[in-house]
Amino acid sequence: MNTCFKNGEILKDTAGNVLHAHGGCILQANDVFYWYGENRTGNRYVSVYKSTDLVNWEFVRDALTTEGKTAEHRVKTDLRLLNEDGGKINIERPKVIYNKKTGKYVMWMHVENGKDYRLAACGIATADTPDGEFTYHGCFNPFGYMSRDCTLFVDDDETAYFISSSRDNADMHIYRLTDDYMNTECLISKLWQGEYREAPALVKHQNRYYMLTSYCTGWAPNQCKYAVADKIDGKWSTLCNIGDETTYRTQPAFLLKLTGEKEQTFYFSDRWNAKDYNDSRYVVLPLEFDRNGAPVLNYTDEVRF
């Protein structure tokens, strides 16, 4: 591919529409990639874009709606995709991954009640492909725990994790999950514990695991840090700044691993507008690594892939 992303203007799908994918991720089955990411607009909570080049984005379907498909998975989940008082929940941070043994492609997300943020869960939801409509297999707390801001990461092995802010913020849980990727079947680390951080993004490099997050400022960008591991249910670095005090206006969404002829790590953020959400706007640079294995986090007003 050699086609270029233009940072911090207002992005449309092909049919020229506002794209809604915030604090989402991409997805590659076979040729095509798979946008997913929030939609706030009507009755819509996630939506799902596809695209071969990375830049021309087309609408395939709203995948999660308020009208969507449920059905139990576990015990003591809660269904609902409108709260008691008739109103829109929230989803936050959607991350969609495939899992080889099921075919199932499976949604974790954030979930509050629309209302305040005292829920803290998890949501799972799953669909049969990747432009499909997702079933919701409703929220829990994962060990009981809050869990707020998260990503997934899918390890050489096909083993998964789940990651999240919990205690209110102040700890960054990861959880590795079971077969099916539909529950935490342990949770493996409480790290930076009393640090506030959200919006974690984490990446692969060379064996060794290179994980990105934001400080707790609501809209307001902030220095994003990162830490590293040799393994993911390791000992993890103390956090080291990247990007400059703001990261450049922006705040992560997740990292993309782009291998090929040459291997290729790019930081997909959002830039959000607090007096209108659906006026924020994204951000992609290159994630570089340096000679001691540091990564590098540079501006560009646009990015080639």
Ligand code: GAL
The other form holds:
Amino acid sequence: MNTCFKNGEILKDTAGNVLHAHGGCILQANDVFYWYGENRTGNRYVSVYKSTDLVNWEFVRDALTTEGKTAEHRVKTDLRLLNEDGGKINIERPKVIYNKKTGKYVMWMHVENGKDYRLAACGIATADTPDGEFTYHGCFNPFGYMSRDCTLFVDDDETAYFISSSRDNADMHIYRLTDDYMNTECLISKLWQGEYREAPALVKHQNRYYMLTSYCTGWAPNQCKYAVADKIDGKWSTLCNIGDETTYRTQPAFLLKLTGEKEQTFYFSDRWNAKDYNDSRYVVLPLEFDRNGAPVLNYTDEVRF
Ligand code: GAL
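Could you present the same protein in the form predicted together with the named molecule, rather than the form predicted alone shown above?
Entire complex below, previous chain first.
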């Protein structure tokens, strides 16, 4: 049993295998945390692990593979889980949210064709249970826009938003989703034109919205910045530095807010290994807020939840 999360070390699941959930997200269902993320080994795209303490992770299943089930949901989505040469496509930054109205677990992700990075599409998949196999509903360009690094955010009123880098990563878009979370309903903001932000991660803290993003330097780490808004579809602040100049050699994956006795937010990030992607590591840090509401990210070797 692990007693704490050790940053930057090889993380193994409870069966002793290396945990592959890169660029991912954690979904809480009752008292269980499900960690979904990229797994590029073999025929896999997305794997899911579960935990009750956020430290010991049991492998649940591969949620999406090259042999995944597919089902059309809307017209003109590309349903292929392999490219025309029979090779793997790229599935990046999968995020999963639960839709209370439909009872479905809905995954959004970044999809490329496995050959070049020109597709810049978002894909969706659904499952009936958090530990189920996901059915892929294909990929598309929201309102025709390019869509790369992405995240999902569900507000207190259950309205969900999809946030993704567009125009060759120059701009960050926020889309409001339809009630079933299966499509973008409307593009509500184009943020920070020409700033090239990616790896978006959002959290709501004391009624304000905080978005963390990285700059665009491929697998190499860079300075993370945050912005704040009083309304998600309102005016966002300019970008301010957070963490050190390489964000402690990490890039944001997602922000996890724990509620309960004490509300606490954690920054989950990837420490990519550009030479050996499968040896990429994880770094988890507490995200604190100073008395003016500015988020603060300090480095620590290990984290207890
Ligand atoms: C990063 C991005 C990753 C992946 C990588 C590929 O900047 O955040 O998700 O797309 O580039 O080079």
